[in-house]
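Below you'll find only one chain, the form predicted alone, shown as C-alpha coordinates.
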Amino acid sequence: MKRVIFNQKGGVGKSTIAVNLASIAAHQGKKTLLIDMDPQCNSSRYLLGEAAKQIAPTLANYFEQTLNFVIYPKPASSYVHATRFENLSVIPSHPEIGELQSKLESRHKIYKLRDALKELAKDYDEIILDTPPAYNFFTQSALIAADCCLIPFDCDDFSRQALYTLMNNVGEIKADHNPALTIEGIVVNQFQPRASLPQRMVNELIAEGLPVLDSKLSSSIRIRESHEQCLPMIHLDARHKLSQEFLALYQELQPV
(Lines of atoms letter the chains of each structure in order from A and count residues from 1; the text may use other names and numbers.)
(Lines give C-alpha, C1' and ligand atoms only; values in the text may rest on other atoms or scores of the structure.)
(Ligands and ions follow the chains in the order given, each with its own letter.)
Protein backbone atom coordinates (compact mmCIF):
# COMPACT_ATOMS: atom_id res chain seq x y z
CA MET A 1 0.00 0.00 0.00
CA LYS A 2 1.38 3.38 -1.06
CA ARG A 3 -0.55 6.23 0.58
CA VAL A 4 -0.04 9.96 0.07
CA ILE A 5 -1.19 12.47 2.69
CA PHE A 6 -2.12 15.57 0.71
CA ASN A 7 -3.68 18.97 1.13
CA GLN A 8 -2.40 22.04 -0.65
CA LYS A 9 -3.40 24.17 2.36
CA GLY A 10 -0.88 24.36 5.17
CA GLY A 11 -1.54 23.82 8.85
CA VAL A 12 -4.02 20.96 8.48
CA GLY A 13 -1.85 18.30 10.13
CA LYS A 14 -0.37 16.41 7.17
CA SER A 15 2.94 15.59 8.85
CA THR A 16 1.33 14.72 12.17
CA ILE A 17 -1.11 12.34 10.52
CA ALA A 18 1.54 10.81 8.25
CA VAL A 19 3.95 10.08 11.11
CA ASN A 20 1.30 8.75 13.48
CA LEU A 21 -0.27 6.44 10.89
CA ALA A 22 3.17 5.15 9.90
CA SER A 23 4.02 4.59 13.57
CA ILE A 24 0.84 2.62 14.19
CA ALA A 25 1.45 0.45 11.12
CA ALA A 26 4.99 -0.28 12.31
CA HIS A 27 3.81 -0.88 15.88
CA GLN A 28 1.41 -3.51 14.52
CA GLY A 29 4.28 -5.36 12.90
CA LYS A 30 4.10 -4.01 9.36
CA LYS A 31 7.35 -3.03 7.70
CA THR A 32 6.71 0.65 7.08
CA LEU A 33 8.47 3.44 5.21
CA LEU A 34 7.70 7.14 5.51
CA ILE A 35 8.91 9.45 2.73
CA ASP A 36 9.16 13.13 3.64
CA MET A 37 8.74 15.29 0.53
CA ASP A 38 8.32 18.66 2.27
CA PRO A 39 11.25 21.13 2.35
CA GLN A 40 10.13 22.04 5.89
CA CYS A 41 11.22 18.51 6.95
CA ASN A 42 8.65 18.25 9.76
CA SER A 43 8.14 14.51 9.40
CA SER A 44 11.88 13.92 9.35
CA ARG A 45 12.38 15.89 12.58
CA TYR A 46 9.35 14.23 14.19
CA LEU A 47 10.91 10.78 13.70
CA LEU A 48 14.63 11.56 13.90
CA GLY A 49 14.85 14.58 16.20
CA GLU A 50 17.98 16.73 15.89
CA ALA A 51 19.67 14.00 13.86
CA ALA A 52 17.45 14.99 10.92
CA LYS A 53 19.61 18.09 10.38
CA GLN A 54 22.77 16.10 9.62
CA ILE A 55 21.47 12.84 8.17
CA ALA A 56 22.40 11.89 4.60
CA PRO A 57 21.60 10.92 1.96
CA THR A 58 18.13 12.45 1.69
CA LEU A 59 15.32 12.64 -0.83
CA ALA A 60 17.03 15.72 -2.25
CA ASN A 61 20.05 13.56 -3.08
CA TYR A 62 17.80 11.04 -4.81
CA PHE A 63 16.28 13.72 -7.04
CA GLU A 64 19.73 15.23 -7.70
CA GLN A 65 20.83 11.85 -9.00
CA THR A 66 17.92 11.75 -11.44
CA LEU A 67 19.13 15.03 -12.95
CA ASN A 68 22.53 13.57 -13.81
CA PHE A 69 23.37 10.71 -16.10
CA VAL A 70 24.77 7.96 -13.90
CA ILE A 71 25.76 4.61 -15.36
CA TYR A 72 25.15 2.80 -12.08
CA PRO A 73 22.64 4.86 -10.09
CA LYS A 74 22.19 4.12 -6.41
CA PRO A 75 19.10 2.03 -5.70
CA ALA A 76 16.22 3.78 -3.93
CA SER A 77 16.94 1.73 -0.83
CA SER A 78 20.22 3.63 -0.43
CA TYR A 79 18.25 6.68 0.73
CA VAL A 80 16.35 4.83 3.45
CA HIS A 81 17.29 5.30 7.11
CA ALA A 82 16.19 3.29 10.11
CA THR A 83 14.47 5.08 12.99
CA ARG A 84 14.59 4.09 16.67
CA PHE A 85 11.14 2.57 16.25
CA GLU A 86 10.96 -1.07 15.22
CA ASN A 87 9.73 -1.71 11.63
CA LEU A 88 9.74 2.03 10.81
CA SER A 89 12.15 3.60 8.31
CA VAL A 90 12.27 7.02 6.66
CA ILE A 91 13.59 8.73 3.56
CA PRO A 92 14.18 12.19 5.05
CA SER A 93 13.69 15.46 3.29
CA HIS A 94 16.11 18.40 3.12
CA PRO A 95 15.45 22.15 2.71
CA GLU A 96 17.40 22.13 -0.56
CA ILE A 97 14.80 19.92 -2.21
CA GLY A 98 12.73 23.01 -3.02
CA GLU A 99 15.58 24.46 -5.07
CA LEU A 100 15.50 21.42 -7.38
CA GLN A 101 11.88 21.81 -8.40
CA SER A 102 12.31 23.94 -11.54
CA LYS A 103 15.11 21.71 -12.85
CA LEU A 104 13.07 18.57 -12.23
CA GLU A 105 10.05 20.06 -14.00
CA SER A 106 12.06 21.20 -17.02
CA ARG A 107 13.69 17.78 -17.34
CA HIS A 108 10.34 15.95 -17.08
CA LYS A 109 11.30 13.86 -14.04
CA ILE A 110 7.70 13.56 -12.82
CA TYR A 111 7.72 9.73 -12.95
CA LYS A 112 11.01 9.14 -11.12
CA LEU A 113 9.37 8.81 -7.71
CA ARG A 114 6.94 6.25 -9.11
CA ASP A 115 9.91 4.20 -10.34
CA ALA A 116 11.53 4.39 -6.91
CA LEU A 117 8.36 3.28 -5.13
CA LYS A 118 7.96 0.30 -7.43
CA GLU A 119 11.39 -0.81 -6.28
CA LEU A 120 10.79 -0.03 -2.59
CA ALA A 121 7.34 -1.63 -2.45
CA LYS A 122 9.01 -5.05 -2.64
CA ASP A 123 10.49 -4.49 0.82
CA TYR A 124 7.67 -2.68 2.65
CA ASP A 125 4.10 -3.47 3.63
CA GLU A 126 3.17 0.21 3.76
CA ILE A 127 4.69 3.35 2.29
CA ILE A 128 3.36 6.73 3.43
CA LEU A 129 4.28 9.96 1.64
CA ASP A 130 4.09 13.32 3.41
CA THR A 131 3.77 16.15 0.90
CA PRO A 132 4.33 19.92 0.97
CA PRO A 133 1.34 22.31 1.24
CA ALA A 134 1.22 23.07 -2.48
CA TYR A 135 0.13 21.48 -5.73
CA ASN A 136 3.59 21.32 -7.26
CA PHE A 137 6.07 18.89 -8.80
CA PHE A 138 6.53 16.98 -5.56
CA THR A 139 2.86 16.51 -4.72
CA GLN A 140 2.09 15.59 -8.31
CA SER A 141 4.94 13.04 -8.24
CA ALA A 142 3.51 11.57 -5.04
CA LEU A 143 -0.01 11.32 -6.44
CA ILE A 144 1.30 9.66 -9.60
CA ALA A 145 3.26 7.15 -7.49
CA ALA A 146 0.60 6.34 -4.87
CA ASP A 147 -2.26 3.88 -4.68
CA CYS A 148 -4.46 6.17 -2.60
CA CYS A 149 -4.77 9.66 -1.17
CA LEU A 150 -5.82 10.70 2.33
CA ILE A 151 -6.95 14.31 2.71
CA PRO A 152 -6.61 16.07 6.10
CA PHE A 153 -9.19 18.79 6.72
CA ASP A 154 -9.69 21.33 9.48
CA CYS A 155 -13.10 22.87 9.88
CA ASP A 156 -12.88 26.41 8.55
CA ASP A 157 -14.17 28.06 5.40
CA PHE A 158 -10.71 28.58 3.88
CA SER A 159 -10.05 24.84 4.13
CA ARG A 160 -13.45 24.09 2.65
CA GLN A 161 -12.90 26.26 -0.41
CA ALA A 162 -9.43 24.77 -0.94
CA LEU A 163 -10.95 21.28 -0.68
CA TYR A 164 -12.90 21.63 -3.92
CA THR A 165 -9.79 22.68 -5.85
CA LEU A 166 -7.86 19.83 -4.26
CA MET A 167 -10.44 17.25 -5.30
CA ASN A 168 -10.27 18.54 -8.88
CA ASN A 169 -6.46 18.33 -8.88
CA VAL A 170 -6.51 14.74 -7.62
CA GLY A 171 -9.10 13.91 -10.28
CA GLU A 172 -6.84 15.40 -12.95
CA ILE A 173 -3.87 13.28 -11.85
CA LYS A 174 -6.08 10.21 -11.87
CA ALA A 175 -7.37 10.94 -15.38
CA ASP A 176 -4.02 11.86 -16.93
CA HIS A 177 -1.37 9.86 -15.06
CA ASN A 178 -2.61 7.33 -12.51
CA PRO A 179 -5.98 5.72 -13.24
CA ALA A 180 -5.61 3.42 -10.21
CA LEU A 181 -5.42 6.34 -7.76
CA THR A 182 -8.26 6.43 -5.22
CA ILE A 183 -9.28 8.93 -2.56
CA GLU A 184 -9.46 7.05 0.74
CA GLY A 185 -11.35 9.87 2.34
CA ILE A 186 -11.27 13.19 4.13
CA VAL A 187 -10.11 13.03 7.74
CA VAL A 188 -11.29 15.87 9.95
CA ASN A 189 -8.45 17.09 12.15
CA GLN A 190 -8.56 19.20 15.34
CA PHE A 191 -12.25 18.40 15.60
CA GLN A 192 -14.29 20.05 18.36
CA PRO A 193 -17.50 18.00 18.70
CA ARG A 194 -19.20 20.46 21.05
CA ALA A 195 -18.77 23.43 18.71
CA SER A 196 -21.57 24.06 16.23
CA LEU A 197 -19.43 25.21 13.27
CA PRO A 198 -17.38 21.99 12.89
CA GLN A 199 -20.49 19.84 13.22
CA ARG A 200 -22.37 21.87 10.65
CA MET A 201 -19.48 21.95 8.19
CA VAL A 202 -18.89 18.20 8.42
CA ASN A 203 -22.59 17.51 7.90
CA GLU A 204 -22.64 19.78 4.86
CA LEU A 205 -19.64 18.02 3.30
CA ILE A 206 -21.33 14.66 3.84
CA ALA A 207 -24.54 16.02 2.30
CA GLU A 208 -22.54 17.07 -0.76
CA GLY A 209 -21.39 13.47 -1.18
CA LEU A 210 -17.77 14.04 -0.20
CA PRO A 211 -16.02 11.01 1.36
CA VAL A 212 -15.72 12.21 4.96
CA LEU A 213 -14.35 9.45 7.18
CA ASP A 214 -16.07 8.41 10.40
CA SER A 215 -12.82 8.73 12.36
CA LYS A 216 -12.02 12.26 13.52
CA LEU A 217 -8.98 13.63 15.32
CA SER A 218 -9.40 15.83 18.37
CA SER A 219 -7.48 18.95 19.25
CA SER A 220 -5.07 18.29 22.12
CA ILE A 221 -2.01 19.85 23.73
CA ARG A 222 -0.64 16.32 23.92
CA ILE A 223 0.19 16.37 20.20
CA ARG A 224 2.47 19.36 20.75
CA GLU A 225 4.28 17.40 23.44
CA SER A 226 4.53 14.54 20.95
CA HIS A 227 6.20 16.88 18.44
CA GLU A 228 8.55 18.32 21.05
CA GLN A 229 9.67 14.93 22.31
CA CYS A 230 9.84 13.41 18.79
CA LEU A 231 7.60 10.59 19.96
CA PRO A 232 4.55 9.58 17.93
CA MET A 233 1.44 9.28 20.08
CA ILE A 234 1.42 5.47 20.13
CA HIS A 235 4.82 5.63 21.86
CA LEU A 236 4.23 8.74 23.97
CA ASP A 237 0.86 7.78 25.46
CA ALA A 238 -0.90 4.84 23.85
CA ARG A 239 -3.98 5.19 26.07
CA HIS A 240 -4.58 8.85 25.32
CA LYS A 241 -7.81 9.73 23.53
CA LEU A 242 -5.91 11.08 20.50
CA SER A 243 -3.80 7.92 20.26
CA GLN A 244 -6.99 5.90 20.18
CA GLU A 245 -8.40 8.18 17.48
CA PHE A 246 -5.31 7.67 15.32
CA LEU A 247 -5.71 3.94 15.85
CA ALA A 248 -9.37 4.10 14.84
CA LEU A 249 -8.42 6.06 11.72
CA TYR A 250 -5.78 3.51 10.79
CA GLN A 251 -8.26 0.67 11.25
CA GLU A 252 -10.90 2.47 9.17
CA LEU A 253 -8.43 2.78 6.31
CA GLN A 254 -7.70 -0.93 6.20
CA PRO A 255 -9.26 -2.85 3.30
CA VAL A 256 -12.32 -4.90 4.18
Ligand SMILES: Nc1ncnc2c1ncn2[C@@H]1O[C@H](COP(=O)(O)OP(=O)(O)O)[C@@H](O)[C@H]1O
Second form
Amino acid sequence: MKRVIFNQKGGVGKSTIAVNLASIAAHQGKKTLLIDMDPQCNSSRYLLGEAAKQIAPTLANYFEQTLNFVIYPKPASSYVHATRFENLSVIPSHPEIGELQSKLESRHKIYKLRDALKELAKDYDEIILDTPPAYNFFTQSALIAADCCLIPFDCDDFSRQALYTLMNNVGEIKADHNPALTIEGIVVNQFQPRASLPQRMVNELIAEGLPVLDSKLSSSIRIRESHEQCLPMIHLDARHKLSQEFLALYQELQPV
Ligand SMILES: Nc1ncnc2c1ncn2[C@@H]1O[C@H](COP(=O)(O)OP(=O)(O)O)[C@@H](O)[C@H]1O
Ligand SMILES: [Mg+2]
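For comparison with the form predicted alone, kindly provide the form predicted in complex with the named molecule.
Whole complex next, starting from this chain.
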Protein backbone atom coordinates (compact mmCIF):
# COMPACT_ATOMS: atom_id res chain seq x y z
CA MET A 1 0.00 0.00 0.00
CA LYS A 2 1.45 3.33 -1.11
CA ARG A 3 -0.33 6.30 0.43
CA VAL A 4 0.30 9.97 -0.25
CA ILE A 5 -0.75 12.57 2.30
CA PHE A 6 -1.56 15.66 0.29
CA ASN A 7 -3.03 19.11 0.61
CA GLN A 8 -1.35 22.05 -1.15
CA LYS A 9 -2.16 24.21 1.87
CA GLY A 10 0.52 24.33 4.58
CA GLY A 11 -0.14 23.78 8.25
CA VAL A 12 -3.09 21.41 7.86
CA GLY A 13 -1.27 18.50 9.52
CA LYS A 14 0.25 16.54 6.62
CA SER A 15 3.58 15.83 8.31
CA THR A 16 1.97 15.18 11.69
CA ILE A 17 -0.49 12.71 10.19
CA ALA A 18 2.11 11.06 7.93
CA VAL A 19 4.48 10.37 10.82
CA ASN A 20 1.80 9.26 13.26
CA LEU A 21 0.10 6.89 10.80
CA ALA A 22 3.48 5.46 9.81
CA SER A 23 4.35 4.94 13.47
CA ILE A 24 1.09 3.12 14.15
CA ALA A 25 1.56 0.86 11.12
CA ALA A 26 5.10 0.02 12.24
CA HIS A 27 3.96 -0.51 15.84
CA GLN A 28 1.40 -3.01 14.54
CA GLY A 29 4.17 -4.99 12.91
CA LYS A 30 3.92 -3.68 9.34
CA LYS A 31 7.20 -2.99 7.60
CA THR A 32 6.77 0.71 7.01
CA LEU A 33 8.64 3.36 5.03
CA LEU A 34 8.04 7.09 5.23
CA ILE A 35 9.28 9.21 2.33
CA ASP A 36 9.64 12.90 3.06
CA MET A 37 9.26 14.98 -0.11
CA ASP A 38 9.15 18.40 1.53
CA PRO A 39 12.35 20.53 1.45
CA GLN A 40 11.32 21.77 4.91
CA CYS A 41 12.16 18.24 6.16
CA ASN A 42 9.60 18.35 8.99
CA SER A 43 8.75 14.67 9.01
CA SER A 44 12.43 13.68 8.63
CA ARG A 45 13.16 15.73 11.75
CA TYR A 46 10.12 14.38 13.59
CA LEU A 47 11.40 10.82 13.07
CA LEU A 48 15.17 11.31 13.21
CA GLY A 49 15.64 14.34 15.47
CA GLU A 50 18.79 16.46 15.04
CA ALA A 51 20.40 13.66 13.04
CA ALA A 52 18.08 14.59 10.14
CA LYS A 53 20.31 17.62 9.42
CA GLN A 54 23.41 15.61 8.55
CA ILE A 55 21.96 12.39 7.28
CA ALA A 56 22.93 11.16 3.80
CA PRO A 57 22.00 10.02 1.27
CA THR A 58 18.58 11.66 1.00
CA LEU A 59 15.75 11.88 -1.48
CA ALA A 60 17.64 14.81 -3.07
CA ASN A 61 20.49 12.40 -3.93
CA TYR A 62 18.00 9.97 -5.43
CA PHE A 63 16.58 12.62 -7.73
CA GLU A 64 20.06 13.96 -8.51
CA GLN A 65 21.06 10.54 -9.69
CA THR A 66 18.20 10.52 -12.18
CA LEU A 67 19.72 13.64 -13.78
CA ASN A 68 23.16 12.11 -14.26
CA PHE A 69 23.28 9.14 -16.55
CA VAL A 70 24.92 6.22 -14.77
CA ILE A 71 25.16 2.68 -16.09
CA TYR A 72 24.47 1.08 -12.72
CA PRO A 73 22.22 3.38 -10.71
CA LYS A 74 22.02 2.74 -6.98
CA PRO A 75 18.86 0.89 -5.96
CA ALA A 76 16.14 2.97 -4.28
CA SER A 77 16.72 0.95 -1.11
CA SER A 78 20.14 2.55 -0.66
CA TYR A 79 18.44 5.85 0.26
CA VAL A 80 16.50 4.26 3.12
CA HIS A 81 17.56 4.83 6.74
CA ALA A 82 16.40 2.95 9.81
CA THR A 83 14.78 4.95 12.62
CA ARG A 84 14.96 4.13 16.33
CA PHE A 85 11.45 2.68 16.00
CA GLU A 86 11.06 -0.96 15.09
CA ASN A 87 9.78 -1.64 11.54
CA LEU A 88 9.93 2.06 10.65
CA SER A 89 12.34 3.41 8.03
CA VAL A 90 12.62 6.73 6.28
CA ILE A 91 13.92 8.28 3.09
CA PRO A 92 14.65 11.74 4.43
CA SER A 93 14.30 14.96 2.51
CA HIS A 94 16.91 17.70 2.09
CA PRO A 95 16.51 21.47 1.57
CA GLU A 96 18.32 21.12 -1.76
CA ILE A 97 15.49 19.11 -3.22
CA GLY A 98 13.72 22.40 -3.99
CA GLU A 99 16.61 23.56 -6.18
CA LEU A 100 16.44 20.41 -8.28
CA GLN A 101 12.82 20.91 -9.16
CA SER A 102 13.11 22.91 -12.39
CA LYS A 103 15.79 20.58 -13.80
CA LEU A 104 13.73 17.51 -12.96
CA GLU A 105 10.71 19.08 -14.56
CA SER A 106 12.42 20.13 -17.77
CA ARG A 107 14.01 16.69 -18.12
CA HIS A 108 10.64 14.91 -17.62
CA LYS A 109 11.58 12.93 -14.50
CA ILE A 110 7.99 12.84 -13.25
CA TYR A 111 7.81 8.99 -13.33
CA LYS A 112 11.09 8.37 -11.48
CA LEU A 113 9.47 8.23 -8.06
CA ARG A 114 6.93 5.71 -9.34
CA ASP A 115 9.83 3.52 -10.54
CA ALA A 116 11.50 3.78 -7.12
CA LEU A 117 8.29 2.92 -5.29
CA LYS A 118 7.65 -0.09 -7.48
CA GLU A 119 11.03 -1.41 -6.39
CA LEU A 120 10.55 -0.48 -2.72
CA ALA A 121 7.03 -1.89 -2.49
CA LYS A 122 8.57 -5.39 -2.54
CA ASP A 123 10.23 -4.68 0.82
CA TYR A 124 7.50 -2.73 2.64
CA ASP A 125 3.91 -3.38 3.68
CA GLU A 126 3.17 0.32 3.84
CA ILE A 127 4.79 3.32 2.19
CA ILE A 128 3.66 6.78 3.28
CA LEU A 129 4.60 9.89 1.30
CA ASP A 130 4.64 13.26 3.03
CA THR A 131 4.39 16.14 0.55
CA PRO A 132 5.28 19.85 0.44
CA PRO A 133 2.51 22.47 0.64
CA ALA A 134 2.33 23.04 -3.12
CA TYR A 135 1.00 21.40 -6.23
CA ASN A 136 4.38 20.99 -7.87
CA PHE A 137 6.72 18.42 -9.43
CA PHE A 138 7.14 16.54 -6.15
CA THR A 139 3.48 16.28 -5.24
CA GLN A 140 2.59 15.35 -8.80
CA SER A 141 5.28 12.64 -8.75
CA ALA A 142 3.85 11.35 -5.48
CA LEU A 143 0.26 11.30 -6.78
CA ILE A 144 1.44 9.44 -9.88
CA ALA A 145 3.34 6.90 -7.76
CA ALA A 146 0.74 6.23 -5.05
CA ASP A 147 -2.20 3.83 -4.76
CA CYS A 148 -4.23 6.19 -2.61
CA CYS A 149 -4.41 9.71 -1.33
CA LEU A 150 -5.40 10.97 2.11
CA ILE A 151 -6.34 14.63 2.43
CA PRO A 152 -5.92 16.45 5.74
CA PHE A 153 -8.23 19.40 6.15
CA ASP A 154 -8.58 22.09 8.79
CA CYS A 155 -11.93 23.74 9.07
CA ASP A 156 -11.17 27.23 7.87
CA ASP A 157 -12.73 28.85 4.90
CA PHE A 158 -9.50 29.34 2.91
CA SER A 159 -8.77 25.70 3.31
CA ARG A 160 -12.22 24.92 1.92
CA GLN A 161 -11.53 26.90 -1.27
CA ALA A 162 -8.28 25.01 -1.63
CA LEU A 163 -10.11 21.72 -1.19
CA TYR A 164 -12.01 22.12 -4.46
CA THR A 165 -8.84 23.01 -6.37
CA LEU A 166 -7.18 20.02 -4.75
CA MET A 167 -9.93 17.59 -5.73
CA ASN A 168 -9.63 18.82 -9.33
CA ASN A 169 -5.85 18.43 -9.32
CA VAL A 170 -6.02 14.90 -7.95
CA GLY A 171 -8.75 14.07 -10.47
CA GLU A 172 -6.58 15.29 -13.31
CA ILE A 173 -3.57 13.22 -12.23
CA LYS A 174 -5.83 10.19 -11.93
CA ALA A 175 -7.30 10.73 -15.40
CA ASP A 176 -3.98 11.46 -17.14
CA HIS A 177 -1.40 9.33 -15.32
CA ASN A 178 -2.69 7.04 -12.59
CA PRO A 179 -6.16 5.56 -13.19
CA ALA A 180 -5.82 3.28 -10.15
CA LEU A 181 -5.38 6.19 -7.74
CA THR A 182 -8.13 6.33 -5.11
CA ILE A 183 -9.02 9.15 -2.75
CA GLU A 184 -9.28 7.53 0.66
CA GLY A 185 -10.95 10.56 2.10
CA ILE A 186 -10.68 13.88 3.83
CA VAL A 187 -9.54 13.77 7.43
CA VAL A 188 -10.54 16.74 9.54
CA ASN A 189 -7.65 17.80 11.75
CA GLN A 190 -7.77 20.04 14.81
CA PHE A 191 -11.52 19.45 14.92
CA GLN A 192 -13.45 21.30 17.62
CA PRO A 193 -16.63 19.31 18.21
CA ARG A 194 -18.12 21.91 20.55
CA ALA A 195 -17.79 24.85 18.17
CA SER A 196 -20.68 25.19 15.72
CA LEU A 197 -18.78 26.45 12.65
CA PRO A 198 -16.52 23.41 12.12
CA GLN A 199 -19.43 20.99 12.49
CA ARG A 200 -21.52 23.03 10.06
CA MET A 201 -18.67 23.09 7.57
CA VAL A 202 -18.19 19.34 7.81
CA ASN A 203 -21.94 18.79 7.28
CA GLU A 204 -21.84 20.99 4.20
CA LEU A 205 -18.88 19.14 2.73
CA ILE A 206 -20.65 15.82 3.25
CA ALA A 207 -23.86 17.23 1.71
CA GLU A 208 -21.82 18.25 -1.34
CA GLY A 209 -20.69 14.67 -1.71
CA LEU A 210 -17.10 15.05 -0.49
CA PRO A 211 -15.64 11.94 1.13
CA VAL A 212 -15.17 13.16 4.71
CA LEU A 213 -13.92 10.35 6.96
CA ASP A 214 -15.67 9.50 10.23
CA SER A 215 -12.39 9.73 12.14
CA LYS A 216 -11.59 13.26 13.24
CA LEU A 217 -8.45 14.48 14.96
CA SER A 218 -8.68 16.79 17.97
CA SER A 219 -6.43 19.70 18.61
CA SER A 220 -3.96 18.99 21.37
CA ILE A 221 -0.87 20.74 22.68
CA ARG A 222 0.65 17.29 23.27
CA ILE A 223 1.44 17.32 19.54
CA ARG A 224 3.97 20.08 20.15
CA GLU A 225 5.67 17.94 22.78
CA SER A 226 5.57 15.00 20.42
CA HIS A 227 7.34 17.07 17.73
CA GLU A 228 9.86 18.53 20.19
CA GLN A 229 10.78 15.15 21.63
CA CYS A 230 10.71 13.52 18.18
CA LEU A 231 8.37 10.92 19.61
CA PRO A 232 5.24 10.04 17.63
CA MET A 233 2.09 10.11 19.79
CA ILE A 234 1.85 6.33 20.11
CA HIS A 235 5.28 6.31 21.77
CA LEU A 236 4.82 9.52 23.74
CA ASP A 237 1.44 8.69 25.25
CA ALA A 238 -0.45 5.77 23.72
CA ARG A 239 -3.53 6.35 25.85
CA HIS A 240 -3.89 10.01 24.95
CA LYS A 241 -7.12 10.96 23.14
CA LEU A 242 -5.24 12.04 20.03
CA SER A 243 -3.23 8.78 19.93
CA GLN A 244 -6.52 6.88 20.05
CA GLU A 245 -7.89 9.07 17.28
CA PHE A 246 -4.84 8.37 15.10
CA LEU A 247 -5.41 4.69 15.75
CA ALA A 248 -9.09 4.96 14.80
CA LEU A 249 -8.08 6.79 11.60
CA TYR A 250 -5.54 4.10 10.78
CA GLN A 251 -8.21 1.44 11.28
CA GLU A 252 -10.77 3.31 9.21
CA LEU A 253 -8.26 3.37 6.34
CA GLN A 254 -7.74 -0.39 6.36
CA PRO A 255 -9.32 -2.16 3.40
CA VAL A 256 -12.35 -4.23 4.49
N1 LIG B 1 -4.10 17.76 15.98
C2 LIG B 1 -3.29 18.80 16.22
N3 LIG B 1 -3.36 19.48 17.40
C4 LIG B 1 -2.56 20.53 17.64
N5 LIG B 1 -1.64 20.99 16.79
C6 LIG B 1 -1.51 20.37 15.59
C7 LIG B 1 -2.32 19.24 15.25
N8 LIG B 1 -1.96 18.83 14.01
C9 LIG B 1 -0.98 19.66 13.60
N10 LIG B 1 -0.71 20.58 14.55
C11 LIG B 1 0.30 21.66 14.49
O12 LIG B 1 0.07 22.41 13.30
C13 LIG B 1 1.30 22.75 12.70
C14 LIG B 1 1.31 22.25 11.26
O15 LIG B 1 1.29 20.84 11.23
P16 LIG B 1 2.07 20.04 10.12
O17 LIG B 1 1.83 18.60 10.37
O18 LIG B 1 3.50 20.50 10.06
O19 LIG B 1 1.28 20.53 8.82
P20 LIG B 1 1.72 20.47 7.27
O21 LIG B 1 2.67 19.33 7.12
O22 LIG B 1 0.43 20.28 6.53
O23 LIG B 1 2.35 21.81 6.96
C24 LIG B 1 2.40 22.13 13.53
O25 LIG B 1 2.96 23.14 14.34
C26 LIG B 1 1.70 21.09 14.37
O27 LIG B 1 2.31 20.98 15.63
MG1 LIG C 1 4.61 19.26 6.33
